[in-house]
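The chain below stands alone, shown as structure tokens; this is the form predicted on its own.
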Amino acid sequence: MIGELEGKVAFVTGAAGGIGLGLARAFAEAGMKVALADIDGALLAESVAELEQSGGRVLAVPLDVVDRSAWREAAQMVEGKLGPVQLLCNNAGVSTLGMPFDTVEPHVWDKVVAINLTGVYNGVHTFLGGMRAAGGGHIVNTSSIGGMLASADLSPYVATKFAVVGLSEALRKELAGLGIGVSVLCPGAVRSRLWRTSRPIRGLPDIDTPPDDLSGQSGRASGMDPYEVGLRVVDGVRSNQPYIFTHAQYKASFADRFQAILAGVDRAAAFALPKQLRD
């Protein structure tokens, strides 16, 4: 696996503000080299340049975790200036927090997948051959509580974030005998700009200020703050744990899907065939 962090390099997607950026805050603290990438030019430098005078050795990295072109431009420039990657976090994603399904249209539905699912493979296919190349490495793939637990109003998301858990349950299992660890992410409420840079997507408007509606509900002061939300990664990778949760009041709720799932199961066992099934 990846053991000690210090002096080791970082890759991580959304990283100009909220989570991404937490986690790159903890990364460069732990002593990595940390590649900070994001579709916002102008908050990314502003980030970098803040990482920077608390010495951090950070790089900023234009992308667009859709255009995998872009990926191959990003992969290059980072081994070029920092060496090769072994730690990737693909964090990026929107949310459609308040959308009834009737109203995604296909267009929404298309882009949720691509950036909050495909942006997910594009990372492991353009670095997972790297890694493999210098014996291991470690993978953090950011889904969501709503990876874990459905919600209404949020069908793409929690469809994207469900894939998330699934794809790096996967992994986990298919790169473990190459020294691969693979982690999920499943935050719960944090504060971040997702109530913001997802509502292009949903053809709003940009804003200055949260809405009050459900939309609105990353912005809150009450979330978490990012910079824990890293702690918790950093300690996560470095026990490679499958699983990286940030709060646990949710226990209870999983409990009671994990039952539902269960009684299901247990309804198949005792399911009576009619006779012709049965002779």
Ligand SMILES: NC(=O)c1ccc[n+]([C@@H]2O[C@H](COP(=O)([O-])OP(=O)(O)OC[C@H]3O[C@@H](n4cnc5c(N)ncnc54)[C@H](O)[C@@H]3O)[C@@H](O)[C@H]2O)c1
Contents of the next structure:
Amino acid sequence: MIGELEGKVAFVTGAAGGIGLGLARAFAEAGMKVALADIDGALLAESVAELEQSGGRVLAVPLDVVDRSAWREAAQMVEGKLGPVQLLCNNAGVSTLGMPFDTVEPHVWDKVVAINLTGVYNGVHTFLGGMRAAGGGHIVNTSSIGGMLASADLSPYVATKFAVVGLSEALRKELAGLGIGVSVLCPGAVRSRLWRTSRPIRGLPDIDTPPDDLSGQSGRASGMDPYEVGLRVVDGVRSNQPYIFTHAQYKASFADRFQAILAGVDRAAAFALPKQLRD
Ligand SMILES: NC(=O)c1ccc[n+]([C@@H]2O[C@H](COP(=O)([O-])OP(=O)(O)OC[C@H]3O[C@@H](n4cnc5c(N)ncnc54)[C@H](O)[C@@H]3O)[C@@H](O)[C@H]2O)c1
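Moving from the form predicted on its own to the form predicted in complex with the ligand:
Okay, now the whole complex, with that chain kicking things off.
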């Protein structure tokens, strides 16, 4: 759909660190011009400077994905400096790992939905018109393995990441005829700062170094190198893959989930209606 990546423009949110920076690095190495957007302006400046030093054609874009007027300004800035955006990666997100449902206050729910789901809508809404006018493009939305397989004590994250899978599948069907590809990225554990960037959402004070016990923390201090995720996404975009997974070990859990769904469908077929409704 997007064809050759060389010389084209990518826009990546949540790109100051972690997976977003891994995507930006891989796109820059593939010859793309890359706009890196993030709410953390200081870290963003450092990361962009680092990519520039290694020869990347990159641009820092301060952006809160929840702020629609900031999206419009970001698009104008990027289109003015780099050209029309052909690859959009809605990657910014926060986690609620270790939060039982009864600790999820309404303001936490609203914030997670705003960043993880509405932030994706805002990105697509901002750039779809340009891709449509250009006759093609590609959108990658970052969900998670948690957007395919539910876990306890993670309900706002799971709900929003399942929604990102659904939104991506619907868009893929809707936009295929316009030459616009859509992929959903579903990573397993990836090394990032999600444990830290999600602390305010969980009502925890900021800290510099990962705590020894991350079991109740949001995100990972260990896991796959984000650059490896970036390489997998470059491959997925080039071949317009609907699903980009990073870890293969969840296959049995997928089979269990599909089995449970099929069993539910079979029960619908076998359901014995009361006699008066059968006649
Ligand atoms: N790390 C993992 O193991 C893992 C696994 C599955 C999915 N993910 C998903 O990957 C994506 C990236 O997370 P990461 O693990 O690289 O964490 P990260 O914290 O290193 O990166 C997320 C970035 O998003 C930015 N951000 C947060 N709120 C924002 C907002 N409102 N507007 C703009 N930027 C904002 C943060 O400043 C941060 O730089 C998230 O959507 C996350 O849910 C991560």
